[in-house]
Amino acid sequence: MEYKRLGKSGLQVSRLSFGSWLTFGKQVGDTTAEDLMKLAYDNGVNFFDNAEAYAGGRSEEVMGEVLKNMGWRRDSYIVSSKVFFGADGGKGGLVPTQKGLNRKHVREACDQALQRLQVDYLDLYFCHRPDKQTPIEETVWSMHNLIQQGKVLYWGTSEWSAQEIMEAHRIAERYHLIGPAMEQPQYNMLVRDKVEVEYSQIYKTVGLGTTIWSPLASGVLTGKYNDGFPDDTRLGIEGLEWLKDRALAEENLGRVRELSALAKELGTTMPLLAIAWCLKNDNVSTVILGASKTSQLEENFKAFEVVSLLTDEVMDRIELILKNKPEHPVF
């Protein structure tokens, strides 16, 4: 396994690291879901990423008991959360002072990670959103506080834009604070802009590490949607739909045809392609893969060899099926 700093911190991080969106606490049982983390850390992978809304907070309860039942050394692996949608554990909605980015919410949530999690602090801490009902401010506080008292390492954010992390940054640098260190954006051949071009600038600066979500956009990049939908995937849980619109889009699959032919033309997968176009980008500090079974996992951890295959012509060729290159803007 491949390792990579985070940023400019100095934690390093498994190039291929896994997540539980979507699987654990819904898609599969907890023996499944021990035997696909022990196969992770058997592996090489040394980041474990959850967060407060996955499986309404049950995705943590499960990850937590198998890092229990493992008994894995605790310098040995890094686990995170993700504060701002709430977790109500399937019980019904949230009243305000259950989510967001206040101060209230941000530092009950960590309390409640670390207990779901079984843990005595968590190495990283992203704030899920930006919300746009609390004052940055407050929530760069309230995440250097959690630091200040041992419960989180190092912190950061997802889908945010460079403006409201610079806006971050600039908070911590005039009050002394410790500033966000990563962000957690989607990234994948079908979405690209945040990483390769948003963020272009914070990585030359203040530094900005990338746990990329979504590396084969939720099954697309897979290929098995080039001739149907297919009953039990992933698009058709419910509350996916706004992702199944997009991903699903015939633009979008005609592309997935095409590379699925220089896959093979290769000598390897789709998914294998799409993960090793992802490590391909160095400002990538790791991706996270998401699977349901043992054997997707140890499939995508091939991944690393096909890197190789990526030459300057492969990539030419990718970037004339893919037509969505971001362009940087013209100042």
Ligand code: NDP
Contents of the next structure:
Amino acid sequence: MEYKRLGKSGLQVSRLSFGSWLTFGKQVGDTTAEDLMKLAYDNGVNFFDNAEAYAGGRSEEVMGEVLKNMGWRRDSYIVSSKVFFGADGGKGGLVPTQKGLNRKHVREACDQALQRLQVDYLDLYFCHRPDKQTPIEETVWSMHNLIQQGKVLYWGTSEWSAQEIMEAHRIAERYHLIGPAMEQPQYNMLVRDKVEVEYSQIYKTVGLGTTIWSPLASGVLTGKYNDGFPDDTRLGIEGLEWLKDRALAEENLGRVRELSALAKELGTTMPLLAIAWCLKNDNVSTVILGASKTSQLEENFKAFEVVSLLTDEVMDRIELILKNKPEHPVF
Ligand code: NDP
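Target state, the form predicted in complex with this ligand; input state, the form predicted alone:
Whole complex next, starting from this chain.
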């Protein structure tokens, strides 16, 4: 496993990490969840990603049980949660005070995540989306206070604009508060703008770290949807029709079919090519993997071996297939 500093922080995060969206407490049983986390940890993964909203809070409960059962030293792993959407506990419907980035919900959501995960502090705490109803100043103070209280070590954002992240830094600087250390954006061969263009300046100015999500575009970049719809996959889960429609756009499938042929020519697999392509970007601190089966994780950990196959020539061929390289604005 390779490790990298998370942005400007001193925290060394494994370049492949593991998250539980749509799997823990939902698609997979608790025994599989434990097998997946154990496999990840044994392969050097030190960061486990979670959020209050995943399976309405149940995902954190499952992860918390595994952390307790495994008995791993608390100083050997990083665990995160995220606040914004609220955790409905499967009951459906949240009242306004149970969501957002206001001082009340940030404080209560953190306490609830600590309980569900059965830990004394969160290593990373993310604002899961920007909250247009709450001044950024209130959120920065709330996060800073959690750090002062010892409940959180580093805070960050997810899917915030560069402008919003810089506003948080401006406020932190003005009041001598601790600003955000990392952002969690989607990044994969099909979704590139934020990581490659929008944040390009702030990697340098504020030392932004990135913990990127959906490296396989929810499985589309494995090539398994190239020739039809296999059983027992994420995009078949009831209620995720919105994700299925977006992910399986014909334009995406056409690209993945061509990329799959390239992967074969290189002597590798489509999932490994897609993950290695993310790892090759030096502004990516860690690639958060998702998996519903241990065999998937076993395969995906081999991605480091594929990075060296991504020569300039191969990267150019990938660009020719993708035809989606985001442009830097020219003035
Ligand atoms: P991916 O895009 O990598 O999708 C993972 C899924 O792809 C697996 O669950 C599995 O689904 C399939 N898969 C993985 N490896 C293979 C393989 N080798 N062969 C075949 N199929 C494979 O990642 P996720 O979308 O799961 O995102 C990763 C993490 O990022 C999440 O767990 C979460 O922690 C975080 N995240 C954060 C978000 C945010 O807003 N901040 C949003 C979304 C995710 P299947 O069951 O179909 O086989």
